[in-house]
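Coming up is one lone chain in C-alpha cells, specifically the form predicted alone.
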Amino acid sequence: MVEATERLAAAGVSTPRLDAECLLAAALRCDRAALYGRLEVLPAEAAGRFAALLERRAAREPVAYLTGTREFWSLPLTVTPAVLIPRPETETLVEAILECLGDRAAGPLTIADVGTGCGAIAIALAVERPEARIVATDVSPEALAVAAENARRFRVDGRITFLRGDLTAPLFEANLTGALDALVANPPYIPTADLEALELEIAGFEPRLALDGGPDGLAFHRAVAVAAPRLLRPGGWLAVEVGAGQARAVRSLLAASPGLAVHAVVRDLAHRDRVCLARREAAG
C-alpha cells in the first residue's frame, strides 16, 4: 500500500492513500473497511487487477470511473464516463428542494430533473418522496441508460420517466406546461474558456457536454430561467445549482424572468453559494 500511495502521489493525485485503498478494495471486490486486517500478500488475480487500476489512476482517470460507483445521498450509484460524476455539494440542491416542498403528502407531486446525468438528483428525490412522479431529461442516450439502470437498482424506476432531449424541450413535448410542482437542474456551468484549466480528472475524462456552460457559464441557466415559468404551476419551485461566483448573476436572470420570484441562495457545507431558488408567482 505504501508503494501504491507513493506512486499516485508522484503522479499528482491529491488523495493518494485514499485512492489506493479504494482501488485495492475494488480489486479485491470488497468494501474499503474490509481491507484492514487482511494479509499483505494479494492473490495473483487481485494483484493484477490492482496494478491495472493503479496504472489508470496514475494517468489521472477518476476513481469513480475505475470502480464504477460513486455515492450520492447515501446511494451507491453506478457511473460511467458517459455521465458527470455526482458531487457531494449537489446534495445541497436535493436538501433545498425537499425543504421547499415541505411535508406535503396530500396528492402527488410532479417534479422534473433537467440534465439528469446518472440520475442522482431524480433518484434521491424519488427515494425521499414516494408520492412524487418524476420526469428526468438528458440529451445523451448513454447517460439516460445509466440513469435508468440506477433507477431500477433502487426500485424507483416505476416512478421516474426518462426523456431524451435538450434541456426542457422534452417537458414541453410531454405536455407538462404548468404541471410541475418543482423543476431542478444541475446544468453545465463552467465557462468554455476555463475548461482546459480544470484538473486533469475533470478536463480529461468527464463529458464536456456536462461541463461546458458557454462563454460565461450561464447559457443553460438562461434557458431554464425562460422555460421555468411556463412549466411550473403557480407556487411551484425552481432550484438550480450554480458555480463559484455565479449566484448574483443567476439571481438576476431569475428575477428578470416574468412570473418568477427569487426566493433565496443556499450555501453548501463549504459555505459557498450553491443553489438559487425561485418560485412561480401565483396567477392573477
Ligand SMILES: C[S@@+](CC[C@H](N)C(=O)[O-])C[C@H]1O[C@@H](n2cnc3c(N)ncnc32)[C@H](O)[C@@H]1O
Second form
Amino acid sequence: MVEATERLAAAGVSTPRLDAECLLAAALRCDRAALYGRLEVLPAEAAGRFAALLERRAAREPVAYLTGTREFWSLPLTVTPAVLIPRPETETLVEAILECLGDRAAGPLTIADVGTGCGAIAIALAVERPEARIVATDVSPEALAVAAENARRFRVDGRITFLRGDLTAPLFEANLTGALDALVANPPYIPTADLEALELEIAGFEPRLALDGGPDGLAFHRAVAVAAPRLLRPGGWLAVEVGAGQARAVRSLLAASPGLAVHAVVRDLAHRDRVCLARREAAG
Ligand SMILES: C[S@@+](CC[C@H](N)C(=O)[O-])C[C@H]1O[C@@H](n2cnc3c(N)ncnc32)[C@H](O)[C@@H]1O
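Form predicted in complex with the named molecule structure, per the form predicted alone context:
Every chain and every other molecule in the complex is listed next, the one we just looked at coming first.
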C-alpha cells in the first residue's frame, strides 16, 4: 500500500492513499471497509488487477471510471467514460428542488431532468418522491443507456422516461408544454477556452459534451431560461446548476425571461453559489 500510494503521489494524484485503497478494493472485489484485515495476502490474480488499475490511475484516469461506480445521494451509481462523474455539489440541486416542491402529496408530480448523464438527479428525485414521474433527456445515447441501467438498479425505471434529443426539444415533442412541476438541469457550463486548463482527470477523460458550455459557458442556461416558462405549469420550479462565478449572470438570464421570477441562489457545502432557482409566475 505504501508503494502504491507513493506511485500515485509521484504521478500528481491529489488523494493517493485514498485512491490506492479504492483501487485495491476494486481489485479484490470488496468494499474499502473490508480491506482492513485482509491486506497481508494479495492473491496473484488480484495483484495483477491492482497493478493494472494503479497504472491507469497514475495516468490520471479518474477512480470512478476505473471502479465503474460513484456514490451520489447515497446511491452507488454505475458510471462509464460516456458520462460525467456525478459531483457531490450537485446534491445541493437535489436538496433545493425537493425543498421547493415541499411535501405536497396531492396528485403526481411531473419533473424533467435535462442533460441527465448517468441519471444522478433524476434517480435521486425518483427515490425521494415516489409519486413523481420523471422525464430525463440527454443528447448522448451512451449516457442514456447508463442512466437507464441505473434506474433499473434502483427500481425507479417504471417512473422515469428517457428521451434522446437536444436540450428541451424532447420535452416539447412529448407534449409537456405547461405540464412540468419542476425542470432541473446540471448543464455543461465550462467556457470552451477553459477546457484544456482543467485538471487532467477532467480534461483528459470526462466527455467534452458534458463539460463544454460554449464561449461563455452559459449557452445551455440561456436556452433553458427561454424554454422553461413554456414548459412549467404556473407555480412550477426551475433549478439550474451554475459554475464558479456564473450565478449573477444566470440569475439575470432567468430574471429576463418573461414568465419566470427568480427565487434564490443556493450555495453548496463549500459556500459557493451553486444553484439558481426560479419559479413560473401564475398565469394572468
Ligand atoms: C454536466 S453533465 C450533467 C450530468 C448529470 N445531470 C449530473 O449532474 O451528473 C451535462 C449533460 O448534458 C448532456 N448534454 C450536452 N449537450 C446536450 C444537449 N445539447 N442536449 C441535451 N443534453 C446535452 C451531456 O451529454 C451530459 O450528460
